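For reference, the chain that follows is the form predicted alone, supplied as structure tokens.
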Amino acid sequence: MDRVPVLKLGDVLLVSIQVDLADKTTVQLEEDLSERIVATGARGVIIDISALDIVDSFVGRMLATIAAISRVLDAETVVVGMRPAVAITLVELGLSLHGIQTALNVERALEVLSRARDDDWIPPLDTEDDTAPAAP
């Protein structure tokens, strides 16, 4: 069985799936996917499908399988490398790929996940009462 190699990168995973997607193969990465978000405490989960020629509606429902996935485990999902006949196949599918950002690349991806970082900053708690005067 193929698996599909999962890379860090930081706080961020990259998948690049460079083979054909059987059920089984897509069940192990699922797995794979979601074990290494929680070791590496991930962020970020950004998926090259810039190797496939044809995405049906079975990878359509496993990438949006993959994101629910990682969103739970409180990582976001970017999907790169879709070619125009992929973008048009999915659309006249109807698979909108709810929850699913896209990037025309890697590196546009991790913008995205940098930005998406950046919005939900929420500044430490100050240990240290504000109101109370300061020593002399």
Contents of the next structure:
Protein chains: 2
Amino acid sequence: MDRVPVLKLGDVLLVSIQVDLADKTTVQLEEDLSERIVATGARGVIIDISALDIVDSFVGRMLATIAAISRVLDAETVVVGMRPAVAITLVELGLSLHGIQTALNVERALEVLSRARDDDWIPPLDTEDDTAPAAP
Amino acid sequence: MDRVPVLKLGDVLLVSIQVDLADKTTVQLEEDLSERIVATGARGVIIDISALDIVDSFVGRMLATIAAISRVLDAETVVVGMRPAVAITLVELGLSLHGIQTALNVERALEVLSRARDDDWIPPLDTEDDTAPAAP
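Just the form predicted alone so far, so send over the form predicted together with another copy of the chain.
And the full complex, kicking off with our chain again.
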């Protein structure tokens, strides 16, 4: 069990991190996730860390890397399920998770992602009209 | 990390099993899940086993127990993400996962659960009318 499963929910991918992330597992997750974003055209990634007792600088960097990769592939990342004790420790250690969006739970993250999509909306180009046959 | 997180998606609870399930973890998961079903009023439970290389009789019994507990609490259970090799081994071993519903992935499971709810629909009792004030 050296892989973290990536679950698809509509145009959002959900990852629940439950295992201690070794270097190999982390690289594998980044690869799997980026491949799935491209394959499914996902617009959002939700990472659940509710099973993690500790979020240290290694985990923080992993989350930042995933968020950066997703952003390049046109998907927003939201981290959910942070335990209160983890939030306290992060602030005390001065790790502020720069560039990582958080939400309380999966449902709130889905709302955040759906709002972000609405804001990003760009009107489609009128290319179809050019290729469509002229009306009789 | 001795707990498997239970994620809420609307009226469905999602559990992704990624760790080797020891007796203690399994009992903890059954407790957590039944408490969450009662607390959230969930109507469905989706268990993702895509991270499992092996589904033996122990895991099979655990899935059956969770399905039975959920059923008593008025929630349907669907197991998703079974690997092809796992399916082959299950059939070869004669483990047929009695009483456990399966679906290919989370999205299909959500469809199954939503269909099951529509079939189960019972018209609400007319209790509100009795307590409502009479129209003037």
